[in-house]
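Shown next as structure tokens: one chain only, the form predicted on its own.
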Amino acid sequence: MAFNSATLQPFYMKDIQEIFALLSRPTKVVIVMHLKPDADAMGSSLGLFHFLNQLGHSVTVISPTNWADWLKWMKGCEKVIDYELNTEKANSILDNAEWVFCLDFNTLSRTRKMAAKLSDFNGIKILIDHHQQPQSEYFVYGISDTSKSSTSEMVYDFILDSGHAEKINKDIAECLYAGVMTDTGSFRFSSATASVHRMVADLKDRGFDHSKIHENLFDNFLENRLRFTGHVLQSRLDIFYEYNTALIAIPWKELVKYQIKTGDTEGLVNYPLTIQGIKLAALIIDRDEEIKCSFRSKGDFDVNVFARTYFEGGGHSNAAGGRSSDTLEQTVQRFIKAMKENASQLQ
């Protein structure tokens, strides 16, 4: 619960189902995802894009930043607007929109330079997200469900619950499958519940080729990315066995040397978790403009709390991110100090 600053009255985000009755009226809609979108952010956004288009809405998808080349196979990706590259155009579209759907993020800071524009948006903001501690005061309608595997699963539920299951075509199925498959770690995480598998079975009945999607997402990189991964695991991986923790720290100059682009570091943080006994894995990367952090854990170590406490971040219990304005070396030392402060949970 939050409070309206003008009236000091409590503010409650209305249930997402209250918007179903409004879907029949054609509306100017914008769909926004988080910066540097992954397959779930892009997949859920494009899945919703194709659905709302079928209902007669005028829909534009805006990403706060650029995105990985290995997402560009998704139908409709070529129409997504990069806010940083096309700020004036994107702002004009937002000025004329009536609704903004916010997908796969629940705090406006996750949209970087778009945050102020979204905060000032005069229309209806709608949240569909599965991360913890949403800024619910910014949204008129929404659903925030941390038990869901992915935002793609939630968009699938949104379509079904709105009474339009017949609108799920092959394009929607491919986008939503990509999102749920990647956010569940190819269905190995505990979030891959029975309902997720029932969803996938339903999507498969729509006729898409799941092996082709896997190829597009995981077998679609350049040679330099593979060599970079080998270098990182050989030279940048530190193991703290007494704390069951692994750390990868990558300087900016190595991103330049290997010509690393957006999306090329995706999945690196998961490699150390394959080591027996490791409970916490961290990836700290100097992105030049700031230090980006990714955290993954196994068992009951909560990296959402860890990221929020030490690195201005958050996420899920076993997958979270953060940032730092310090140097790479200083951030590494902060991480080591934080790791030691959590020794009792890690050992």
Ligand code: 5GP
Contents of the next structure:
Amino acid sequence: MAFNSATLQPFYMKDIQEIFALLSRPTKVVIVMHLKPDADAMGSSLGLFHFLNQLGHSVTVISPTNWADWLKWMKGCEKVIDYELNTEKANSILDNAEWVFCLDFNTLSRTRKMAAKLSDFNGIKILIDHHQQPQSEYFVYGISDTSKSSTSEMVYDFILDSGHAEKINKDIAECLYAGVMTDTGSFRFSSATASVHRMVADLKDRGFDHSKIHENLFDNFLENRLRFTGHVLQSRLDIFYEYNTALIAIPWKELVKYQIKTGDTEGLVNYPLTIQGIKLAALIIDRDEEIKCSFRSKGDFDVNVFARTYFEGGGHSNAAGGRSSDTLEQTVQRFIKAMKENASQLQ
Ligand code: 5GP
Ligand code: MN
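Having seen the form predicted on its own, could you now give me the structure of the form predicted together with this ligand?
Let us now look at the entire complex, which starts with that chain.
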């Protein structure tokens, strides 16, 4: 098995550039993103959707689950199929598709109920993703680059490298900007390279209002979400100063009480990192169907490894997630134990 010396990831997929020559033939295409898509998953998928549509392909975007209301302003979002709501329709589209692009996820399990269907898919699977250790054996073509800020940046590169830069219109620019802006923490993380800023400058030249996009994404919530945030920071935040770690654990009944919807807890895990000295922030939420964990870190503490080791998850070195089949209390206890096991790296 060959390894990429930079990332130590095995190579199985053919270079994505090999499909450029095939782009001129109209094809039935499906684009799939990860469950509970964020702005990068939705933005990169819709950016690619608008691009492939212009080339004459017949394109359907499928999300494994529902998505947050604050993504609904994206052009094309109203056409996205929710796999859980429309399984039969989605399966029949997949049965007829020739290509499936998989965007912004590294393992098929990130598509939950779609995973088996994707695994059995007979056509060509193509990966575009920036998470670590992808299941590259599932894909015929693909690109996995953990140095990239976002999948949206990778879709931008894909369009440029395919020789169709002129196809990037305002709709595509808005979708890709939303993805790159949110995945870089509003251009804060080290992943916001000079190339990212050049990309944004180029997108701006194609004419879109970036202030409007920030408003759509960040000033578009209901009162209950702000009250919930206040409650959680007041009553559900524990700080372990000895380990430079903070934990927020939220019971299911509080999500119900505050009428919390998909996407309302996005960003909550970042608040504890604003406390001086905190290196690791964790958010553990009882979502009833499962316990969802989010981890964020500053500096060298690798939450991708942490999530993989203890919580069946993964992601990036400073932002990762996972899950647990235990109760909320048991998961919190497991987290505290894991934190203590990592004391030397946290202190
Ligand atoms: P979030 O905490 O916002 O859900 O996710 C942070 C990062 O970790 C994202 O890049 C997301 O794709 C990844 N991630 C979240 N949950 C999981 C998981 O259960 N498994 C894996 N492999 N990655 C996850
Ligand atoms: Mn992403």
